[in-house]
Amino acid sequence: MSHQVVSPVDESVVATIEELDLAAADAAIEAAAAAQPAWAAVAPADRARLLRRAAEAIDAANEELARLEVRNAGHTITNARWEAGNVRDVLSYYAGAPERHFGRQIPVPGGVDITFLEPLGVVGIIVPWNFPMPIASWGFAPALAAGNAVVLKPAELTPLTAMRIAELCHEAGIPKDVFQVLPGKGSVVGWRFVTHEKVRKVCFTGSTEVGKKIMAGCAEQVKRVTLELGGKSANVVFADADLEEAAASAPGSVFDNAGQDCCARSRLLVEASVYERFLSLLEPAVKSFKVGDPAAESSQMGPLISDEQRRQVASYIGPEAPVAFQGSAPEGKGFWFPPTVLAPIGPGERACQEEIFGPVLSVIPFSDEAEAIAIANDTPYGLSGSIWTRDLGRAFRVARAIETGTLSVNSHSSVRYWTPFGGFKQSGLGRELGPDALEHFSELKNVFIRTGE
C-alpha cells in the first residue's frame, strides 16, 4: 500500500511511500534477529569506528537532511540544521560506548564474581512526527552501540529523513539488516514490534494514551519498554527574576516547532506581584515572534503538522477562551496557527491540564513559592520545566520539589545528548541519552567462578 507524504507548508505532495504490511514487517524483524549476533561480535573498536563513520556521513549531509525536514515536517531551516547536527552528535557520543561498556568485578568469598552487559537482541523504535531526526537517533545510536539490531518505524506523516539517515548509515558500513527503517502504519508495523517475540525491547515516543497501550502489550511477554510521553511543563517566574530575560525567552520555550514539543513550557506561572509587568513584557515578544516560510532563515516558527492537528489546537481557542493577545501567521495554503496567549486562566482549566501540542500558552498567577510548586505539580505529567529566580536557595528548593524529569534554572534547555532525559508520572518510563541510556539497551549478567574448595 502506498502513502502520500504531504508538506504542511503548502499542502503539496512531497513523496509517495510504500508502506510495509505485516508479512514484510515480520521478514524485517527476522532478518534483524539473524544479523544481530554477528553485529554484537564485531570488535568494540570496529563497531565504534562504524558509528563514527555514520556520524561523519550525517554531518556531510546536514543541509540535505535539513531541507528535507523543512519540506516534510515544516520545521524552520535553522531548527532542522540543529536537528541533523544532533543526530551526528548523538552518534559521535555513543561511538565512544562500545569500548567503555563495562561490567564489574565484585568481591565475594570462594571465587571471582564478574558481570557482563549483554545486548538485548532486536530493539524496535517507534518515532513520532514532531522531531523525526533527533528522537530516532536517541534510540538507534545507543541500541547499536550496545550490540543490538534495530528496526525503526518512523511516523506516517514524516518518514523521509529517517529513511535517508538509514541509507547514510548503510553507506558508512553499518549492515542493512542491523539497522532497518520500516515505514508503515502504527497499527501494523509499530504494533508488531510489541507482539513479535524476537523484538526484545520497544522504545516509543508519543502520546500517553498510546504509550499505555504499548506498555500493556509489552507486558504479555515481559518485554522491556522505554516510553517518552506527554508533557504539560511549567515555566515558573518569581518576582526576583530577570523579568526582561524571562519574558523574552518565554515565546521560544513554547512556540518553538509550533508548540509541537513534549517539553514545551505551555504553562507560564508568574508571581502575582509582577504579573501585570510581566505580561507587558511578554506581549511584544509574542507579537514579534516570526511565523512564516520555514525555509526562510528569519523564520522562528512554521506550520502545524496537519489540518487535523490544527483543528485540535483550535478547539482550545473557543469564544469563551481568555485570549490576552496573539501573534500573526500566514493565510492560505498550509496548516498555520498564530502564537496565542491565554491569560489570566485558572490552573484547573482544560487548557492548563491537557497537552495541546500547539502554539498556545496559558499564563497563571501564583502568590508564593508553595503555591507555585502546587500548581506546577497539578497535572498527570512531569517531563520538563523551567525556574526563573536570582535566589539560589529557592532554585534548589523548587527544583527538588517539582515532580518532573528535566528542569532548567534561568534557561529553557531540556535535552543535552550527554545527560539523561525522561519523565516522571505519566510522562514516561526509563531514560534516554547520556551515560544511563546504555543500561536500557543491555541485560546485566552475573557470573561466579569458584576458585577454591
Ligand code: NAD
Second form
Amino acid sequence: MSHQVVSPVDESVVATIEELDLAAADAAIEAAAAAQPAWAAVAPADRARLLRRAAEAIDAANEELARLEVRNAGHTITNARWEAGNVRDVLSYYAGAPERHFGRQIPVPGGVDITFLEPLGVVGIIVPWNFPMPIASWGFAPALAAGNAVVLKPAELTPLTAMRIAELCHEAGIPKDVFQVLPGKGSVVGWRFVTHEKVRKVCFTGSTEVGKKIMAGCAEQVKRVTLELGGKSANVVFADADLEEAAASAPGSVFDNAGQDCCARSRLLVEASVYERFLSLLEPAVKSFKVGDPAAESSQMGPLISDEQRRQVASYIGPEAPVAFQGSAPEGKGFWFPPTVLAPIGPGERACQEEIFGPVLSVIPFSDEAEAIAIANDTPYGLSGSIWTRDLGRAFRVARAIETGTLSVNSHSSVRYWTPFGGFKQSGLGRELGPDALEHFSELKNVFIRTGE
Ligand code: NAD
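Okay, that one was the form predicted on its own. Can I see the form predicted in complex with the ligand too?
Following is the full complex, with the preceding chain placed first.
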C-alpha cells in the first residue's frame, strides 16, 4: 500500500512510500534471522570497521540528511544537522564496542568458569516521528555492534531519513539483510515485531499508551523489551539561581522541536519569592523565540508534525486556559502553533499532568524545596528535568529526590550518547546509550569447564 509523506511546513507531498504488508514484514524478519549468524561471526575488528565506515558515510551525507529532515519533519536546519551528526557519533561510539564486548572469568572450584555475551538474534526497533534519526541510531548502532540483525520500523509520518541511513550503511558494507528499514503501519509491521518468534527483542520509543500494549504483547513470549515513553519533565528554578540565565534558556528547553520532545521541560517550577521577576525575564525570551521557515538558519522552531497534532495541542488552550503570553508563528499553510505560556497554573491541572507534545509551557509557583520536589514528582512520568540553583548541596539533594532518569543542573542537557538515557515510572523501562548499552542487546551465558581437583 502506498502512503504519502507530507511536509508539515507547506503541506506539500514530499514522497510516496510503499508500506510493507504482513507478508513482506515476515519475509524481512526471516531474511534477518538467516543473515544474523554470519554477522555475529564477522571478526570483531571487521565489524567495528564496518560501523566506522557507516559513520563516515553518514557524516559525508550530513547536509543531505539534514535537508531531508527539514522537508519531512519540519525540524530546523540547525537541529537537523545536529541530529544527523548524532547518528554519526553514536555509530562511531559503538564502533569501539565489538572489540571490547567480553565476558568474565569467575573463580570457582573444580574448573574454569567463563561468561559470554551472546547476541540476541533479530532485534526489532520501533521509532516515533519526533526524532527520526537519533532515536533510530540509539537502537540500531549498539544492536549491530553486539552482533544482532536489526529490523527497524520508522514512524509512518517520517520514514525518509531512516530509509536513506540504511542505504548509506549498506553502501558502507553492512549487509542488506543485517540492517533493514521497513516502512509500514505500527499495527502491522510494528506489531509483527512483537508477535514474530524470530524477533528476540523489541526496542520501542513512542507513547506510553502504545508502550503498554507492546510490553503486554512481548510478555507472551517473554520477549526482551526496552521502552522509551512519554514525559512531563520539570524545570525547577530556585530563588538563588542565576535567574537571567535560567529565564533565557527556559524557552529552548521546552519549545525546541516545537515541544515535540519527550524530554521537554513543559513544567516550569519557580520559587514564589522570585516568581514575578522571573516571569518578567521569561516573557521577552519567549516572545523573541524565532518561529518560522525551518530551512532558514535563524529559525529556532518550525511547525508541528501534523494537523492532528496541532488540534491536539490546541485542545489545551481553551477559553479557560490561563494564557500569560504567547510568541508568534507564521500564518497560512503548514501546521504552525505559537510558543504559549500558561501562568500561574495549579500542578493538578490537565496541562500540568498530560504530555502535550507541543510548544506549551506551564509555570507553577512553589514555596520551598520540599514542595518543589513534591510537585516535580506528581505525574505518572519520570524522564528528564533541570534544577537551577547556586547551592551545590541543594542541587544534589533535589537531584536525588526527583524521580526521573536524566537530570541536569544549571543546564538542560538530556541525551548525551556517552551516558545512559531512559525513564522512571511510566516514562519507560531499561536504558539506552552510554557504556552499558550493549548489555541490553546481549544474552549472558555462563560456561563451566571441569578441570578436576
Ligand atoms: P506512537 O506511540 O503513536 O508511535 C510510535 C511508533 O510506534 C510509531 O512507529 C508507530 O507506527 C508505532 N506503533 C503504533 N502502534 C503500534 C502497535 N500497536 N504496535 C507496534 N508499533 C506501533 O508515538 P508517536 O506519536 O510516534 O511519538 C510520540 C511519543 O513518543 C511521545 O509520547 C513521546 O514522549 C515519545 N517519545 C519518547 C522518547 C523517549 O526516549 N522516552 C523519545 C521520543 C519520543
